[in-house]
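Just one chain follows, in the form predicted on its own, and it is written as structure tokens.
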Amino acid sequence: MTGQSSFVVVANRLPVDEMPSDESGERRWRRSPGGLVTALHPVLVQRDGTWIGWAGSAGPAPAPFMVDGINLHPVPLDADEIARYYEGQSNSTIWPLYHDAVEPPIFRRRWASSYREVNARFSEAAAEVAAPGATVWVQDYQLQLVPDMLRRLRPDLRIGFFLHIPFPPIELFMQLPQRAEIMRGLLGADLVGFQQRLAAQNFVRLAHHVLGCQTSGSVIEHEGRRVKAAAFPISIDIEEIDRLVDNPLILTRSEQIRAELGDPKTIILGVDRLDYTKGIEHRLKAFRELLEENRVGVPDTVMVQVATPSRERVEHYQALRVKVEREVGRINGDFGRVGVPAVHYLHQSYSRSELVALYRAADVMMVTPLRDGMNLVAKEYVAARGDAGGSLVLSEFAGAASELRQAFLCNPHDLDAVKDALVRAVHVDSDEARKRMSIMQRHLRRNDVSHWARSFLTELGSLT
């Protein structure tokens, strides 16, 4: 029995956060911030669409409900599945492998089995909810088996898939024990979207290499169907950033932040999840060396590093936190003063408004991941600097580097290159800084998150 939604989004998480229960004990929800739900909200409302995903806590799923005009269909995960499907196969196997094996991926058969079972559950939910001939858009690396599973259940559907993280070259992907299964899973889609053109090319090559598929340009022949692979670089909600930037309270908070930091000449900012792919440890080492070489100095220059807690039950992340905090302590011990640390390290989450205030306060933004599908923080910083001030130091290995060419680009593995880029950003002429920032801002206004969603869905709709 099929449902009545002509547009269905399938993602690991529902786009909502649970609020404290009211006096009656009923569960309450609010829409979570994020570019993806912002971009898809109008389409979901217009088409009476449904978003399928996990509600965020172990155990039975709540009954389907609605928030802000979006139908939400929860999928249950128990504690073992969270450990094996999510923390295991998704985040300890696939995540490190797809990020150039910055940390060694771990391969465990019981994780792969749980991943398969959970993907089947999501597929069954989508098959139940989707109306005849509906469009289903599957999101990200946790659900790479869903397109094929869903097509076998519902061959009438038009299916798209988008990978938000990098897709690796043949040499890395071939390490994956489930490589053929993953490729077949993704080829169940009509359109497979990636952040970068090179990732789409990797996928086409692997379809031929692993499954022997015939390919022509970006099109793959698979089981009598034509599957297209293409790049659709994701972006941010410019209008949301504009609203926040124009808020007098945020402008005041930005000034307060500078005062709280001692009104230094230069504030260097990093905002990342505490993840080994983000290059936080390398960034801190580069800053320490600049202090040792007297190319920058305290209190004229201070660094603020926001490291949002992430996947704290995964061993790689626990080890990274120890390393980062040790490096922060070393820098502050050697170069800080009483009441004036060289690095302000903040291992906590912040609201959107506080982040925008930090962006406005920062003279230099450092976004130096070792590997990143896109990195929206870089785009948010550029958008938040409506005053055309500030400088962006950006890793060549962030997807955003292919668009934000006016940033100070560097190889994050080369500490001397990171140091040189940072020094150039600190001392750049104000006219040059404004010119660089203005060019990047114009690009982002033409290519916001709504443009990304429209581009993908238009392409998917045009395929025959």
The other form holds:
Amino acid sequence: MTGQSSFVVVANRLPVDEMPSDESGERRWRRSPGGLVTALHPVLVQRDGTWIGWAGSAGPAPAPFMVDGINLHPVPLDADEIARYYEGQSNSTIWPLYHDAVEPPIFRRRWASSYREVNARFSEAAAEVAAPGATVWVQDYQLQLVPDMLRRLRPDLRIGFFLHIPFPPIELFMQLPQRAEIMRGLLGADLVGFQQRLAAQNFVRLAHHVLGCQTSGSVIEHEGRRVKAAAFPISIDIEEIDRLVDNPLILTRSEQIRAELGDPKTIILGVDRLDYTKGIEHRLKAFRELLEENRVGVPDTVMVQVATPSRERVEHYQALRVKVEREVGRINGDFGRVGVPAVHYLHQSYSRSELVALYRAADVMMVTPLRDGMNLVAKEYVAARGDAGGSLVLSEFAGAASELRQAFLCNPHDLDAVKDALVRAVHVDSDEARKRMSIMQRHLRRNDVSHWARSFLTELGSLT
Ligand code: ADP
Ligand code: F6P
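Could I see the form predicted together with 6-O-phosphono-beta-D-fructofuranose next, after the form predicted on its own?
The complete assembly is shown below, putting the previous chain first.
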């Protein structure tokens, strides 16, 4: 059972969005925006690569198809599997546990067995399309059992795994009933990549603690093989942002956004998936206290909070939406004026160009997650500023904080620290703001998403 592709990506989702079908009822797709697919596109095209993933709706999978030169191999999920594997084990057990348990993880045996079944399906699909000796790159927390399952089916393959979210310390990981199974699953890879060095260290320690593996530095001995664990901080497609920033229509749109907001002195922006790890409530509370204390005021200062709809059937997400919307209503009730709300709240998805126009319009960007693997929004904001200055308030608990040291860093749990960071960011003089931005931009230019993909694949290719 071997296929044609010498490079295979396995991810929960395919990198395409479905468009309305054509007149004949034929399903149509377009490549979704996103750095990961852009970075991997050249490798996929050169090596007759295939991307395996779920097409995003319940029921039978469409037949394999091609978009932009990439072979796409859909994996089906039925409604029960969406509830148990995706919303359950992936997003109500693993997601909160790996994010410092900022909401309590829920453990259900039925979810774990569905996770196992779906991981086996993805592994079989990869075993079917991979050419002899191919490289297979498995992505993220939804598919942690795939490396081991796939190795058992196809020992000839070179297997990499990258975790896009944090990897927890021993005390937290040990809560997971499937802890040994997950460790064995990941150790099926030759190279396991993390966003942060600390996460890779947690993994090496756990391999010893849970499975008794011998370890030496970043290398783990497992079943007669050597598995390497290392950090590869992901990044953005900086050229895409440059192209958008250079487009005069986007600058016009950003001026229009400022005008529509009433030309305030300061626009504070937040852009996040509506997720409890993102610290949206803490940020709103900090803004409300600053308004109460008259340290900022409407209409001089307004906040725009974009909260992208996400995982809307999961309970914690539903509860968060209620809390955020109540807080926005309360702030606007207390501090808004006719035609000038203090917080503009947008529960919507936007095009890349509208997002970049928003970044260009914003004087201060607030990225204050309680825990985040990386946070690409922080990097996108920095990249979009060009020489226009602007300030980034950034949580110490976002992976991006290890790289973007010139941001106004704060502990999102310490409300006074968030308020002080925000006030400093609002009042920083423009020369200093520009200096901070340009140092961070230089870093991103050297470390974009193509550099990330190259570093991982080069390391994977060099392992013996
Ligand atoms: P996460 O992966 O947890 O959602 P990141 O900040 O790392 O967080 O990545 C989010 C990505 O989604 C960014 O590339 C950002 O531009 C994009 N995004 C966020 N909000 C929206 C939105 N409302 N519409 C379109 N894209 C969005
Ligand atoms: O950052 C983690 C992540 O799962 C990404 O892989 C994904 O693009 C994003 O969050 C959105 O999640 P979902 O696929 O559950 O909508």
